[in-house]
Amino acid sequence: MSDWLRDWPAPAKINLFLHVVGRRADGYHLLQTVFRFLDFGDTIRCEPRSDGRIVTATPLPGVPPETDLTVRAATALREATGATAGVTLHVDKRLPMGGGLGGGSSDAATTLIALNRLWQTGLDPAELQRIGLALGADVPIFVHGHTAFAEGVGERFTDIELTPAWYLILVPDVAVPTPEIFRSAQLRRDTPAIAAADWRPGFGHNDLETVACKLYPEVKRHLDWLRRYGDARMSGSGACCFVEFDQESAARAALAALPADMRGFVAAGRDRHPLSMI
């Protein structure tokens, strides 16, 4: 089948735990944190076109289409290769927006490993990398493929192997604006540093999660629910939150329980992103 008929994944991440530990003269903050992929995530189909235009079929919700991140992501690899193609870019969107599950981040990041084959551009992995930097912190993590503990504003990686695991992950019915949650006065931004080295599963905690549970009330009513069955914890900035199962069973059962007016999703962790190989 040719790639151009190909479904490319882009998948979920969670935050195992995210501390900012400093905030650099720029004003972007410097963050610790640990990326897990999820098995479960949008995916992005790429139609090449014959006039040289980059667009999107799947139009997001108050987006405009020149702010789209996939059409940013393409539009940013023509620029850094002058390659001339054009395409349109099919989303099928199941990641929400403003959930901290890297929505954006993700299907930027396939945009760019995908046409980066299909314009046989040849960059490799550290270049896209730089290029995903300038469109979002989180976009290096799904080009770098695997599960690490990441440092600076997110882009510094150090690859760590986890056990198996399922999560429950709950969707509450509000977007979280990321730049909000960071310009807080009440965000605690001098969380002491770690070596990578010595991170433990179940370590530390989510320094956005008090922000964003007292802005978005709904963000600790799921915590708080979540909470009767182990340590759940807020990914990203909000406003999605999971908890962790060694089993599936377990975690589906727990699904099962979720009160009519919550909703939520089960997902195995991942070491590595789909396209990790490519």
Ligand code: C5P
The other form holds:
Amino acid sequence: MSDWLRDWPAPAKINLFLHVVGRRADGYHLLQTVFRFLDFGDTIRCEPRSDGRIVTATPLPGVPPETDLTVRAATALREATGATAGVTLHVDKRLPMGGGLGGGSSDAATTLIALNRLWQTGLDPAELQRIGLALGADVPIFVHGHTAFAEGVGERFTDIELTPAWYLILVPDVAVPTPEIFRSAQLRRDTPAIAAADWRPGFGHNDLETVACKLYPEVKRHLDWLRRYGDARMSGSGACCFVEFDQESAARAALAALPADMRGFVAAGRDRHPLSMI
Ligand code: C5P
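Having seen the form predicted on its own, could you now give me the structure of the form predicted in complex with cytidine-5'-monophosphate?
Below, the chain from earlier opens the complete complex, with every other chain and molecule after it.
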């Protein structure tokens, strides 16, 4: 099949922990986190167009096309390479916006990887990561493509391997704006940094959780429900929350017990991004 016809996967990520260890002079926060991919996400199709325009066929509610992260990624790739081709981007959206699962960032990363190949612009992964970082702090991990302990604003990686696991992810019916969480006066920004080599599964917590739960009680309600199954945590700046299971059947049984006013899904953890092999 031609690459122009294929669906390019844009998986979700979860943050197994997320510590805020400081703040840069420009206001961005210094983080330590572990990103893990899920076998669940959006897909993107790229359709060539001859008029040289970059167009989204699937605009998101409330997002002007020029601020859409896939459109911005395609535009940034053209600016970095001098490419002039046009494209229509089709996103099959399954990941929630403002969900902390990296949906918009993953779409941007997949657009960069796909168009770099389709347009034969030949950028290496480090260059794609640099372009991605300018689009959002969570974009580089998706270009990097391997489960990693991340530092800086989330762009310096130490790869890790994790044992297979299943997750029940709950999707509260709220969109949490990331900047609102990071600018809160109540955010702790002084969690002591650890060495990447010292991280173990289960270690840490999510420093953004307290603030998100206060501003969005729905997040707290979902976390409280999940805690009956173990060490439930919020992903990123929310709103989604997850708990880990060794067995798929246990994760599915928990999903089946979900109250009627909550939504969620079960997904497997993945150490590799599906496009990391190409
Ligand atoms: O990079 P991204 O678009 O995901 O970040 C959204 C906002 O979240 C930033 O503009 C910034 O206010 C805040 N942020 C931060 N520190 C980070 C990541 C994001 O302060 N490491």
